[in-house]
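Consider the single chain below, provided in structure tokens and representing the form predicted alone.
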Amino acid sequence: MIDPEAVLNHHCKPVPRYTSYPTASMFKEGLGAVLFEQSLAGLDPADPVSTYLHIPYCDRLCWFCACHTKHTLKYAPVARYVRSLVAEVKLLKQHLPFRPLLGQLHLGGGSPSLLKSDDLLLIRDALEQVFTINADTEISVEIDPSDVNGSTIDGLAEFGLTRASIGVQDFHPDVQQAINRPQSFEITRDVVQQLRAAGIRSLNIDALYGLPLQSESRLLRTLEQCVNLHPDRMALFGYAHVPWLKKHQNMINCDDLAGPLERYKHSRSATQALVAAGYQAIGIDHFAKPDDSLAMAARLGELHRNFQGYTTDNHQTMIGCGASSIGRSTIGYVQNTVPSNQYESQVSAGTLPKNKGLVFTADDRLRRHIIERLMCDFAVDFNTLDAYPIELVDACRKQAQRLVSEDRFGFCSFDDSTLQVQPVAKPFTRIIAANFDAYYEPEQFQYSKAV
């Protein structure tokens, strides 16, 4: 057995979430435009692409949020932004060598559910001018139930929604007040029922542990209420308190936050409760019903990880649209301009707003694969890495051997071929993955807690 208190005391430095490798903190200014053009030139007509659209607006400011978003009480800035987003999508047509098949589309934010139906249709029309969208295209949208009005669900259905991702966080009123996110169970239940009635058969619910004033009993009660809504998937993220990056998090009283050991205990109790309720644990923080595609991908070793978390998205290319959005290709990452006013100005001038970028080295590709497999499968077989330079594989193999030999907690085993994370060490996988991060400098970049 692993002593979590000893682990957390020893490994007290924050680590990346590894939704990408190299992480976004390594992206460089000025590389985005050229890298994006190179990425599009390398597209294969036989391969579908995925697209992420970012909506950086909310009609309320949740104090826990660490996303690129802004608060507005007026719809006019949102409508203006939608025009810029539509213009960016249409600009893609001038740069794409052909019309790609769209495999997956995700609208994130912010709160995409605050968009009016007419604006959703403007976005859909622009996408259809650039991509081929068919019955197999998966379309997911993040939904804040408090945004939903009489026409919202119909608008989302007409947009083509196939999976709704519903933000819950916690249902206890004291916790909600501490994070400035009032949202009753009844409102959430009604939205779920409306989505089901509209034919949306795949539902995900996001909850958080580590929130202010959140006790273990409050967290478990929230998860019990979520399970009663019968979502196909659930994500249980650890709250990342990073007020040096997100100033509004200073509104949260630090004295109301759980310590590292308490956070660990809460996450373990929550995991046990969700597994007991019939959900399969996916990676470090996702859960799915056994017949869901995410669970099947995990069982087959086909699970992937991107900026939205664990996913079945295996497309080589993701095109990011909207302020701050991140895309990827076989050659690297590209990030759009972050400030929405600068983003809108660039698009208005007819320029694709590609700003930061990172070009993969051979070492990046290998370590990216190793870290992703550890995060998804809790194991990596070094004998399956023939696609990478042998000297780099040997260096990482030695790193794995050194990790195990110096591991005072028994995190991993290594049999000269496969590095395996022990079941009791799965909550600490980010710590293990950091051993293969060639850029990891906790003193230079401030990350979130490991658990």
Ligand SMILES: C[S@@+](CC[C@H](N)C(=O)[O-])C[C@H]1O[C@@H](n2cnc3c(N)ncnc32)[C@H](O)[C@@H]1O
Given for the second form:
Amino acid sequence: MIDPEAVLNHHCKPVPRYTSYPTASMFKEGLGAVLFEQSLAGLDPADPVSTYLHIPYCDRLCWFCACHTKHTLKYAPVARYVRSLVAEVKLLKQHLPFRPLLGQLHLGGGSPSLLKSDDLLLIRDALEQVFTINADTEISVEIDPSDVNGSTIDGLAEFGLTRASIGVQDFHPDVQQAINRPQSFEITRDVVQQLRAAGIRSLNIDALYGLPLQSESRLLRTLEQCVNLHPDRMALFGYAHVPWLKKHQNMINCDDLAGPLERYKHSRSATQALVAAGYQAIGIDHFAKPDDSLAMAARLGELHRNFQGYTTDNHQTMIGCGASSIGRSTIGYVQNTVPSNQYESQVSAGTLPKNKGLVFTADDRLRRHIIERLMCDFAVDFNTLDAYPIELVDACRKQAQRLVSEDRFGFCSFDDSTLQVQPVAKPFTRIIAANFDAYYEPEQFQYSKAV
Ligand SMILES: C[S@@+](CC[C@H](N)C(=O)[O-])C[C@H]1O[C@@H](n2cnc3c(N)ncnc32)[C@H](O)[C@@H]1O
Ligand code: SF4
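Please give the corresponding structure for the form predicted in complex with this ligand, as opposed to the form predicted alone shown earlier.
Once more the chain from above appears, this time first in line as the rest of the complex follows.
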């Protein structure tokens, strides 16, 4: 048995969420453009690519939000931004050696659901000029039920949407007031029905634990209401309170936030409730119906983790478009310029808005693989790492053995060749993964609480 209180007292420092390794805090200014050109030049025509499009606008500002977004009540800045996004997508054509097949496309934000249907179609048209989109292309979008209307839902259906991810967070009015996010169950239910009526079959719902004024019973009631909407997938993220990075989080009263042990208990009860409702637990914070592709990928050891969380996306190359978006290739990570005005100026000057980047070293590749497998499978078999230099694998193997021999909490076992996270230690996997992070500095303030 693990004593969670002792673990949380000992590991009180923040840790990365490991949606990438190395983490975005390691990206270096000015590397992005060259790295991106090299990545595109190295594409294999046989391999489909993924694309992430970022919409950094919302018509409300939720105080808990840690996303790259801006509040606007006017549509004009959004419309102008869409013109830049379309121009950036079209610019790709000049840099791509051929027309790649688009395997997966994700529209995230911010709130892509506030886009007008005409703008969605402009984006789709630009994508079609650059990529081949076919019936197998998975297209997903993040939806804030309070800003989406029937016309946008029709536009999304015409766009070819295959999965919608709906933000709920919590349904209790007191919690919603404490995070400045009013959203009735009825509005959410109506949007779910409209999406299904428009033919969008696969739905995900996002909920959060660790929100201000959120008791265990409020959280469980929210999850019950979500389950009543029959989503195929659910994400239950721990609220990341990082007011030093996101000033508006200062609007949240710290006295209303649960402490680490309470957060742990809430997350554990929530996991039990979702599993009892028929969902398969996936990684540290996702759930899916057992016949959903994410659940199947998890069972087959084919799950991946990217900036959006857990995914079935196994493509080597992800092209990021839009301010602050991050892409990835076999060479490294590339991030677009973050401030949207600078991003728009670069695009209008005909320049690819690539700014920061990180070129993988051999050690980064190996540690990235180890961390991804730990986060996805809770295990890593060191005898399957032939693709990596043997001396680096040996160093990590020794690190794994040391981790187990010095493990005062019973987090992991190491038998023959496999480092295995114990089932009770799963909520602490980010702490375990940090042991393989060569850059981890606990004093860094970019990160959030481990649980
Ligand atoms: C990019 S947001 C977009 C969602 C959409 N705009 C909405 O509000 O419904 C995606 C998800 O990130 C999660 N998120 C945002 N801020 C967070 C934070 N501080 N900690 C943990 N998760 C957060 C929320 O669950 C949210 O639904
Ligand atoms: S949670 Fe969604 S709607 Fe709220 S500010 Fe963040 S991105 Fe915008």
